[in-house]
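Just the one chain here, laid out as structure tokens, in the form predicted on its own.
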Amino acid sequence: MKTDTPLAEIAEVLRTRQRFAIMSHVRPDGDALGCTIAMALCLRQLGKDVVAWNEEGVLEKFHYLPGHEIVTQPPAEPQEVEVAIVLDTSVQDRIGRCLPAVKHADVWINIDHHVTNPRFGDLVHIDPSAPATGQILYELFRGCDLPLTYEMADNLYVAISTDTGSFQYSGTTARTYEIAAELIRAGVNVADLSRKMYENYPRRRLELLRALLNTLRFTSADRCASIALTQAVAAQLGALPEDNEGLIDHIRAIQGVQVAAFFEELPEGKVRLSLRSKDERFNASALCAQFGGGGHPLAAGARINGALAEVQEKVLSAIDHAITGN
């Protein structure tokens, strides 16, 4: 297994390469974004070369990040670069389009948290103590005395809240509390931001919600709650898929609720499943190992084949294994 890339020597591949293109997984959050464009903004303040990519662009949610214009869709042609950069990601193959879009890099540079990820790339720095990538790029940042703008600051700091569920998850630590407070004296109007991120929902997700309660089931003796979504349904109410980040938050918080599992369809015969997990002696990343998933203890998953209903029974059932042992 490779070992961990020390940040100084990333940051000198930082320093001394010129051409860069940086990258995250699929279905964005606040930590993939945030990440790709603080590090996009901290290699323009070094006088370099850069592209950042997403398979999605900028989800319409995530325009009050400062610079997210500069994240585009990969292009049709493939690039040379010189440096590929992964952020935030468990498995390579995540970043979508965003793959065949490196034509060559001469590095490609892995920054990740996820536990299951693999290691892939020539330089490979993976903390799954840090409870957001974001936390490891501001670690790089300024222990290597990289640039860290007021924009970078406002990027970071919604990639750590996001990720650490404000701050509530179980990985949060005394350390990620410092870098928010050294963010905020970077210039972070957290009561501003806070808006933006957990006060800003379009009417369509709220819409979205009351369906998904409709489809609510208990099993595993109410100690496992599930929500799931069909495409028909997400067309109806004109539903983007970036409305469903953190609506299983709700049913996870129901007293008795150890696991909470969300199906969404997707095209091709596929099912999307989230699963968060409360109760550390349940882990939601080695349930989706079994689904050909992963991510972390508390919260994973995977992609499917089959039919929605075909999905949720064995997922359901592997769940009440895992929580019952029967």
Second form
There are 2 protein chains.
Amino acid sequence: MKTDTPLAEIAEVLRTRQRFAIMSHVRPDGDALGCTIAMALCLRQLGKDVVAWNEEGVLEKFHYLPGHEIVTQPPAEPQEVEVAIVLDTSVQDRIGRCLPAVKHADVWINIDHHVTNPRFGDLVHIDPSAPATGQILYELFRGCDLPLTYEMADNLYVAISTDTGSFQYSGTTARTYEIAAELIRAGVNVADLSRKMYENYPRRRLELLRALLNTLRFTSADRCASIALTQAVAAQLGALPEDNEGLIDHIRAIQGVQVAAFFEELPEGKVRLSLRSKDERFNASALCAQFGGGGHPLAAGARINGALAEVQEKVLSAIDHAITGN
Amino acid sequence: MKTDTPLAEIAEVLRTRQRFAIMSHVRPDGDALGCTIAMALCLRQLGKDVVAWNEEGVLEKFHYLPGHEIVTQPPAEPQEVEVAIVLDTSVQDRIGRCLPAVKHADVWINIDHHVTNPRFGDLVHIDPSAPATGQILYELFRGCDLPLTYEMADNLYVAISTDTGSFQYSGTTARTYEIAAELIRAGVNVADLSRKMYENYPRRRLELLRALLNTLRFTSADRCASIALTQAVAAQLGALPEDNEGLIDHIRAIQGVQVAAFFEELPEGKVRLSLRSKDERFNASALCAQFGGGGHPLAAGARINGALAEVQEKVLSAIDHAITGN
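Same protein, different condition: the form predicted on its own was shown, now please give the form predicted together with another copy of the chain.
Okay, now the whole complex, with that chain kicking things off.
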């Protein structure tokens, strides 16, 4: 198995090469976009030619990220790029339509914190002990004397805060809190940024929550709670895919619930499963792997072919088997 | 105005006196109970005679706090106590039925972070720059070489985390994050404690949320969102007073909402108002003061005489006046 490239060696490539493309996974979250933007801003400070792409560009709800304009959708044609940097992406093809645009890159750098990362690329640094890829980038920037501007600090803070559920999830360490303190000293306004991250969702999101609570279902002797969203209800509420994010946490938080599942009916006969486990007794990643998905032990997902009701029964039955052994 | 007593002087009293009673406000939150227990455990480490009281004892939802058994309801009769320590209590009579039990105390110590604290007591240390009273206690324990055990660290972490909305609210500084890091190094298990704080509520809390969302109302050109709970609905759901906590944050978080109000019908013709402001444009404390209440600029409350509908109209009208000047 390929060993980790030291961060100093990655920093050396950042300093000596000229043309970079930075990418992260489709359906990007705060860690993916925060890292993409922070890395792009760092390289610009170094005077590099930088493009930053995401298959979906930057959703409006992330427009509070300073420097977000730097991220565009990828061009259809292959580009002249020396170094392709892939951040927070557990499988290479999850960069989606960025892939053809960087097919001619000389060097691939893969920085991630997902333990399941298959270590694609030339320079690979995977640290599953980091609760967010943003934490690894902080160590890279600070540890290797790379630029760290106020705008970069904001992006890294968002990356870390969102991926740790506001500094709560397993994997959050004293070091994570120290890094947050240093980012605040570098200029982050905690209250302002927290409001933008956590207290600024559209009214329809609460309406969606109300609709989802009406589908709440308990299985496995109340140790599994699940909710479901049909395309019809989503259309009726005008719900956007990103409105769902975090809603599953409401049902995971119920006393006695070990695992929470969110079933979202997608077009073309598919269902998106999001799975959250409360603790190490239930491995969400292993369960999702049974359905071709993956992720972390406490948070994983899969896209599954089939009708909503059929997928629900299959998955809930697999969960029941995992919990009770039956 | 009475000046602040340096923490070192307070530490000296803790070291030299023998019989202490520790108290905090009625309807205690994580900061109130975490501080009460941490202080009690510290004094026990010093070999002191300690009682810790809260009018309501410790609600079941706080039974995860290590050492919570130390806190009892106050006795009806005055006790032989040298030093009364009041923590996180913005007005002296908010210690409720603890007051008669400590009427013979020689020395009153008042440690708090509420800017409106009238500085009652003999030794007073009010630091409105601290986002939680737990942060002041940390500085007291660490800065003055007092004991700081693992159990105390857990209690201080809960005090700080719950009073900052998981390290998000205005007032949270780099120092707050550094203290969290130090508490983690002292033994706090972040994920475990976070689950107990934020991911362990009874099923009826979600049912309550669903019911409250059905009362959601927008006023002041959608800049004010409010919800209401009647005694009838509370009884039907079997809701306990503590089930409400934090539910108001859901409506404060709606885009464009500046102020969120929660009206809770109480027995005997009273209504409990909880008010949350999104930023400095709206002063929740000033609004609540109009109705005999108080608190912080971003989070305040009041108990108001009157029928629910009548109180709603009065308060929403006052909010409208404050927002629009009409």
